[in-house]
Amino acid sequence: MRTKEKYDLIIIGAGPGGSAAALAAAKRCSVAVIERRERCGVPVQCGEYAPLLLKRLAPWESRFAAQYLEGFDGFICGEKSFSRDAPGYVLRRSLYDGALAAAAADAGVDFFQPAKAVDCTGNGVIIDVGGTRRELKSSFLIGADGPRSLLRQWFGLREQPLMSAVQWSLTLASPLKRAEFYFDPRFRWGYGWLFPKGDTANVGVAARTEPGERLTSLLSAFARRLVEAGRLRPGPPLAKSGGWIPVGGPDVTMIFPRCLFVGDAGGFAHPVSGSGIVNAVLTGRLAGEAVTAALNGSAEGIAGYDRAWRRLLGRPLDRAAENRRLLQLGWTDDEERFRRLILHCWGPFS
């Protein structure tokens, strides 16, 4: 590994977003990665499903992707109540992200990893690599460090509302070419779902947990339901995996005189669906590039970060925001008063 201790970008967190931006910095400017994970994409914490975007976005391989689904449907209380036509993919995540951060890698940005940022100073961070301290110096710094971002700490952004999710891998009683999301009132200000990936599926629940409930618990009733209507084969989880998802949307400033954030470390996540994927590969790489026009004389600077992102995603991340807040004061176990809460903030996905 080439390393030094200045560089023109250094961004903490290797996931799509940080290296998104990566790739799309390293062109012009010296790189950094700092990533505390052994590999890049493990544990997967993420449903892994993501629409045909992502492919034209960043570098792609056929085998990113698990399985391809011709759309999706959602059912509330038990029954279908719509669909929509969205051709996508349920990704191998942890293929995808170690692809990723090794095209960046390749393009001739240093990786530091395992290792963690611990401080921000006024020129760059202090990082923790098996256990020696050093400082790498940077004109910029990137924030793509998740949705419980230490950088956000740092420089005094709002803690995210978050909502829990754990998810199993689970096999399926028969092949499916859709993704599913299903609305109950006991999954309160959530959802559950089923994202086939060939014999098996991705199963989850994120809902916001009342005191002495957990969240597998709720899985685990999710899933008999599931086994009983004849969409899984009953029997114990192939995998277990959990996270935070933030669901508050973007800060009004997404960047500082010199930092950016990215990703769910940036609020990008789609404050109802939860879904981040394309956002951050998106985010990151207009992240990567505002820093590389800075770098090269642009007036404009890195506040061109915040122009792009906005035009692209501003007025649909500003609905979905509204929608949460409708979807969190309207909760209710009425039933036809549910139905009709969740197809005005859901569907399909506003």
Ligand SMILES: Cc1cc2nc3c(=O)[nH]c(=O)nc-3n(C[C@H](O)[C@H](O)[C@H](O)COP(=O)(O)OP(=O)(O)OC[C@H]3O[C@@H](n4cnc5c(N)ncnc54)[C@H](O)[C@@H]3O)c2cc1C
Contents of the next structure:
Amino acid sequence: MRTKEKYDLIIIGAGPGGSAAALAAAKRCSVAVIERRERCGVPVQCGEYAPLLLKRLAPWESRFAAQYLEGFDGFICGEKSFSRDAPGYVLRRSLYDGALAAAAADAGVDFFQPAKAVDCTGNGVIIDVGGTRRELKSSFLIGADGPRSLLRQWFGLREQPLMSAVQWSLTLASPLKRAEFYFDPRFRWGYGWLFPKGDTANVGVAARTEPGERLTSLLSAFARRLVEAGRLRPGPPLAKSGGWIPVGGPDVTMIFPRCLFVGDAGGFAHPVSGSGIVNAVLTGRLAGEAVTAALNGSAEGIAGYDRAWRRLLGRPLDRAAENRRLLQLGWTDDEERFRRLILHCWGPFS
Ligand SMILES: Cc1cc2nc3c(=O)[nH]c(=O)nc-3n(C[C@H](O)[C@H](O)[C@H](O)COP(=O)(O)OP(=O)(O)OC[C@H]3O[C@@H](n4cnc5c(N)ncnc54)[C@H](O)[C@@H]3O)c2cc1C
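Switching forms now, from the form predicted on its own to the form predicted in complex with this ligand, please provide the structure.
Let us now look at the entire complex, which starts with that chain.
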């Protein structure tokens, strides 16, 4: 691949946010993406549950969906407490992320991969490619480098409140058609999930742990209870993963004179549920469009990005951030108060 030293736009990270931004900008700008992983989306660090809407936001092929889901059920302290018919998919993120990146490459985007962005300069970034450092210059930067974004640090943004999560792939006792969310005072500030994926399920826990407590112990006990309840077959995990989920919501502004933040790097995951795939694709697209508009002389410049994401996501994310605050303040071991708190903050998926 012949690469350049200077681009209109450099994007750090080729998750769904970065690749969606690259695709949106590729038609009218020169774009480079820096991705540190050998393969996009691998290893998978995600429950992979996304609403049908995803199909309309970015290129879609039926192979991206491992399973169609009719909706979801919420269980509070073991009792089914809310339900919603909201069609969605459990994705194959390893395919989905790879295909979005491939579509961007086909549209003319240069990928530096595996390559890590290690520093920021006045007009570009320093990348490390196999131990060799190289400077790339650009007019604009998009930070799509996930929940622990380096670019956030370089731009002096506040550290995001993060929730840690662990997940195993386990075998289902019988096929399921709905996603399941589990609420238990032991999953402090978080929840457990079971997302069916054919014969298996992504089963995980996101929570804030107490000193000395291990998240995997919570997950192990949760999985045991699901086996006892006849939802899962006993047996060791087929795969293990985990990661960080931003739960603070986006900062007041996600633009700087020449840099925009999208997806988890911008805190766009839903502050209560932690779901972030759709918002990453959506904000990626909006940011790619804003940079294109700025390069083509729009008077608004990249400021259009803040207005655009706020119009679509501002209200629901503000409400969710408030619910996250209430959830953390009101967390309790008292079963009745706990039930009311979860119903207020989650049901019907506020
Ligand atoms: C355990 C778990 C379960 C989840 N389950 C769900 C779910 O079921 N549904 C849902 O909607 N969301 C879920 N999420 C959240 C979802 O995964 C994220 O919101 C989504 O991946 C955000 O996309 P992104 O493109 O912003 O960031 P990411 O997908 O994190 O992509 C960031 C990319 O940047 C790269 N990168 C980082 N730093 C650098 C660097 N310095 N140089 C080069 N490359 C770099 C990374 O390698 C990565 O490829 C879950 C998260 C976790 C941790």
